[in-house]
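First, one chain by itself: the form predicted on its own, in structure tokens.
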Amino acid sequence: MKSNPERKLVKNYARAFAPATVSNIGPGFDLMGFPLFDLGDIVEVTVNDLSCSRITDIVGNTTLSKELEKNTAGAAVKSFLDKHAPGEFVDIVLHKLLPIGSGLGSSAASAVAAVVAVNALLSKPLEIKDLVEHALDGEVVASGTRHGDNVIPSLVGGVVVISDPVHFNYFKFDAPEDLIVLTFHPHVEIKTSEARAMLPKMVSVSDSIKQTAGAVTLITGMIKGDYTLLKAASSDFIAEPFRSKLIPGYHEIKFMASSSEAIAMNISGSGPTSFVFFRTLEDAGLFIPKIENVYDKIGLGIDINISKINNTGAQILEVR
């Protein structure tokens, strides 16, 4: 690293994890996320002496652009070195451990991942809330929209609330303690501007009632800590009737889980994940089976996961 002193990246290498996410959260659209623990993808950034970032390695993917503004991370550390670092730039490594269009917020975790690590080489590193903006620059890429549902979880932890999506501001809360989340991913990628792109444009008043009910009753729920209320979760009446197309079987385990132990089911994102909500490790264990016989009959890979809610978000794993 240079021995300038007016730069402003005093570290030379910082690598920072970022998690997977279920936004949504069944009437929540593009207003509510919360991220889970283990999934999630890593970016490494080191600074370079050149005249340019640049993605020198994509581990875990070999269709990703390396074309640093083509590349959510790429974009994300972008935004990020343009405003609070001109003229400094960084070789950007990305651990891609989450699939591509899988409803977990996988370009999100990137951009998050990305933003958290170079902020990290700052002389004065800026507080969590100024990376969203930053984050979002890189998530646009792959969803063709701003949108926060993915990238404000994944970076601030807990359940998050979108309270103004325009400008982006947000309140969050830590999630019931013992509430359990279980995703699947069956082998298929959709990709989130398709996804959205076959959104309706109108929505009814009587639809828009429903799902406002939905949101507000699930919201409540997760903060008093109130499973009948997580039963919302379930609702959504403007993305699941078209999306839900696009998943196979999610029809009947949604039906298995409606006559089960489960509290809530739903689409994760743009799908094709989906979350399920349970009270107990056991009770989601009992249900795995039910998934996996689903997709045996199908003849279709799946990816099946147990977490709880990760109230922390984005960590920095190393700095030097």
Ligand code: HSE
Contents of the next structure:
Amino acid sequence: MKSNPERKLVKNYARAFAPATVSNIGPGFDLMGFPLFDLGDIVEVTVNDLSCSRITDIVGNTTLSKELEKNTAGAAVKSFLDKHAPGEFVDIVLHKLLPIGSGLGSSAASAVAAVVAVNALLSKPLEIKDLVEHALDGEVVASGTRHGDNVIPSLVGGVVVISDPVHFNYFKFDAPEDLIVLTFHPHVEIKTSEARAMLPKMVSVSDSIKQTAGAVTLITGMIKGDYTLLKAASSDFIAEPFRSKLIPGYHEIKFMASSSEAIAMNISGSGPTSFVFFRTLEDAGLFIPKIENVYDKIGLGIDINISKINNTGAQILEVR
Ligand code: HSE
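Okay, that is the form predicted on its own; can I get the form predicted in complex with the named molecule now?
Entire complex below, previous chain first.
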């Protein structure tokens, strides 16, 4: 990098990780989410001396566009640099570790890792809350609408509740320490944009009352660590009735969950990944063969992951 006192980007290289997320959490459609451990995307950015930013490599995926504005990581970086370091550019390497169209907030994770990495190049990096708009500018490329329930939890960690979905104001709190989250990802791809298009335009008053009751109960249960109240995560009157039809085996597994040690189950984001809450690792382990049996019968591959809720969110891995 040439030395130039006008430059806003004072570091040359940064690498960041952003975690996968479970969004909606049942009754919190577009308003609630939390990140997981271990699963996520990594983005590297290196300052270049060209007149544009470029995606130079996407490791682990051959189908995503390398065109800057058609890629969630690229669009997020562009949005950030246009505002905070106009005229300065980076090369981007995306390590696409999450499956796309999985319901794990894959596009949000790429966008979040990208803005966290590029922010680390500034002499005075912005506060985390100021990165939200740029990560959303990236994620919208994939989902077609701006919704913050993947981007914000991936960025800030913990259980996130969006208090103002117009301006993306939010609050967050740490999840109950011992709560176990099992996610299973049947190998079908669901595009968020299509899963949103299939939702009803109107919700009845009675469904909206039930949805509000579920959301309030879930938040209270999360804050108090009251697992009985977390059962509310099983309810959703907006998306689950429609989207569950796209997920082979979903109803069978939800029925088994309701008669097991599981606390609650629902679809993660737009699916097909679904989450099940458990009190203990042992309970979660006992449920795994039941899920595997269902997908063996259907003849569909699955990935199963067990995690706690990640209260930290995205992280800078290296900056120099
Ligand atoms: N709240 C969004 C939806 C999340 O359900 O469409 C998508 O990951």
